[in-house]
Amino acid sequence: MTGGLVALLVTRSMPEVIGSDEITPQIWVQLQRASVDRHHEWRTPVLASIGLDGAVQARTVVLRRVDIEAKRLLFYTDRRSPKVLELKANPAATLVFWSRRLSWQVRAQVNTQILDAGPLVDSAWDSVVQSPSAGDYLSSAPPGAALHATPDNSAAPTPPVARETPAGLEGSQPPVLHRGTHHLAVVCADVLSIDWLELSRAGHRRALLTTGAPQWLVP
């Protein structure tokens, strides 16, 4: 990322009415700036997809990278996971943004793809690989599989302790995990269109945003 684009997207102050031209820009430059802020309510939208069943699924995921030239918007998930074979069975999915701050919901039409090796995922675990999150990836277990029940015959998950470095990555040290070891995707979403409201008490404005000027549409 440019020096230019960082100071960017933390100095530059939002217009108290945007132009329409300025739409498609500020939304491209507030999820760039939610893929590197954990702060930004843009870091974790929600994901609508279709199920193997037929029914609608969503889920919370995390903005890890945002390719602003190409439109894609990239989130790590497990390969196991129910909605990698989900999204191969259907790759059309929503990504739904809301930011209290903005007043502005952004709900961006996706194709998505599923990366479960090569260089992009191997950047991806490198990214990764010795922070806390790294242990979500290393589970023996899938994501969604039962847990094991306790004596009384109930399914009681351990009470959650603070979060430190996975087993196994302890140390100043810690040994070098073959590729092959982990679980982690990547998913790869091409934004193909986004529907863009925002709310206002001197009017709701709404529009459809692909290539060229926004299409204005009733909030």
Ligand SMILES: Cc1cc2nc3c(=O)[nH]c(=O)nc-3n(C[C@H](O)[C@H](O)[C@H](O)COP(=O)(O)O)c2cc1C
Second form
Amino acid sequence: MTGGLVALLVTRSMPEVIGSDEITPQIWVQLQRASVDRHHEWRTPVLASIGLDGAVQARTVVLRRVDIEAKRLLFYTDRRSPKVLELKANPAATLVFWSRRLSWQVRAQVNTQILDAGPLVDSAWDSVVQSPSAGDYLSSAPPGAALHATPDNSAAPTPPVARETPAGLEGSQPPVLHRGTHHLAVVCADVLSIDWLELSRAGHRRALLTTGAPQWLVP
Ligand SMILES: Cc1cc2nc3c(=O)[nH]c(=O)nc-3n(C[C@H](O)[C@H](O)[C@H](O)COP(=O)(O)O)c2cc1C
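Could I see the form predicted together with this ligand next, after the form predicted alone?
Now the full complex is given, and it begins with the chain already shown.
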């Protein structure tokens, strides 16, 4: 990259312009931070996949863990949710992250694997069991199941009882939930490539990041 172009890329939101060698490492640093910082804008990416009917499906998820060495992103979900069936049938998916602070969009092409038992699931459950989100994995009805309509269909639906704070979580006592009672599954997303876009008043930059040097693209 020429010195002139570097000078052009100084932006309001990015105090430093990073060199091409630093883009991939910095993306992973930010992903790692997002997995432990609930205020990081990359904490809640959109996961897009192919539905069983061939239509595109997309939803927000929480980035729970990052394994930089393995280039792997982990999410938690209910193993009965439609996305689990979809991803088992077609593991290819895309994760979209946007950060206003960084002025960076990341579109990660991933290959997914669903884990619904084993040490990683046990460890994931242990990490959420004492948090309010434990209730998300304890519902007796699967995500997306229809709620019973009221006679005049005018009242707002009542959440399923089991979606409320689960027994053992509302007080100061330790919860009395067991690993066998939950429906938590771990989505492992192995990153195959990243389409990185940096927005800047001085000129946008875009690169396809796989192995080796970035492939610069027209933004
Ligand atoms: C901020 C936010 C975070 C969410 N995090 C998750 C998550 O980590 N895992 C999950 O399965 N659903 C999460 N959801 C709910 C999903 O977006 C989606 O509504 C639900 O999982 C059903 O998706 P599906 O029908 O495609 O399976 C989240 C929603 C929001 C708004």
